[in-house]
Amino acid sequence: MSANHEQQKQEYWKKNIALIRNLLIIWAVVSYLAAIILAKPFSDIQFFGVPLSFWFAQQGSILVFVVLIFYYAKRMDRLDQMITGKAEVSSTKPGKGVSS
């Protein structure tokens, strides 16, 4: 294994971990904001017979999590293309993956 390949692997994982960390921070902030900070102001507003703060805490955090999953998948696909090279990725069939 060459030193350049090893450096690319380290860069890949460093960016991957930074992306995961940032997305988890966003999810934690959104969940904390919706469930705790905004709970009091929205508790007086009723939506389908339940306080609006409940909807934000229960549904909002789940929806944000699903959006973050799709964003992560898109960013990781772009990172894979950047690390492995676009020509190699575009020549593979969908679902077959990229050989290293």
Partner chain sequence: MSVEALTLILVILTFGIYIYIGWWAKARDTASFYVAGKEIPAVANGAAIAADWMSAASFISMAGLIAFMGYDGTVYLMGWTGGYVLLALLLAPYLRKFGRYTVPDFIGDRYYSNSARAVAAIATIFISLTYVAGQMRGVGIVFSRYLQVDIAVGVIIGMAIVAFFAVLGGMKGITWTQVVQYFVLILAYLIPAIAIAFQLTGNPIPQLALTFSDIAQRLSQLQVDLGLKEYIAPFQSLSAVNVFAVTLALMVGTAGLPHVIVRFYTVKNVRSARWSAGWALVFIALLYTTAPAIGVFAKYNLIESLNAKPIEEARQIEWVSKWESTGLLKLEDKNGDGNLSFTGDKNTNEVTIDRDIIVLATPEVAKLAPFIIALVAAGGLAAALSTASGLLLAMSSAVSHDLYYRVFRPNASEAQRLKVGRLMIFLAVLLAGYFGIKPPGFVGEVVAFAFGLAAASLFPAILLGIFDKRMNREGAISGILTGLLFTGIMILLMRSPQIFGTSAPVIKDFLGISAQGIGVVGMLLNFIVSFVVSRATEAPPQEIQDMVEDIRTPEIFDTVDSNTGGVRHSH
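Positions refer to the first chain, counted from 1. Quantities reported herein were computed from a predicted structural model and do not represent experimental measurements. Here the rigid core means the biggest group of C-alpha atoms that line up within 1.5 Å when the two forms are laid on top of each other. Compared with the form predicted in complex with its partner chain:
Relative to the superposed rigid core, the position of the CA of L38 differs between these two forms by 2 Å or more. Annotation: Cα of V66 displaced by less than 2 Å between these two forms, core superposition.
Once both forms are fitted on their core, the CA shift for A57 between these two forms remains under 2 Å.
Cool, the form predicted alone is there; where's the form predicted in complex with its partner chain?
For this one, just the chain is written down, with no partner chains and no other molecules.
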């Protein structure tokens, strides 16, 4: 295995970890912060017919979870494509398929 591929793998893993970290921060903010830790203060803020923290606890956080997973799948698809693109660059066709 070439050193170039080793480097690509490292880069791929680093980007993957950074993406996971960012998405997990959002995951924690909508569930633990908005619906539990800040539940009392957020109860005074009205979100249409219900208090904001109640909405996060029983509806909003679940919707955010769905978005997080699809966003991850989409971003990882792009990362995969980027790597194949780069592999082509290093072997045959320079400049094609590189996007970031």
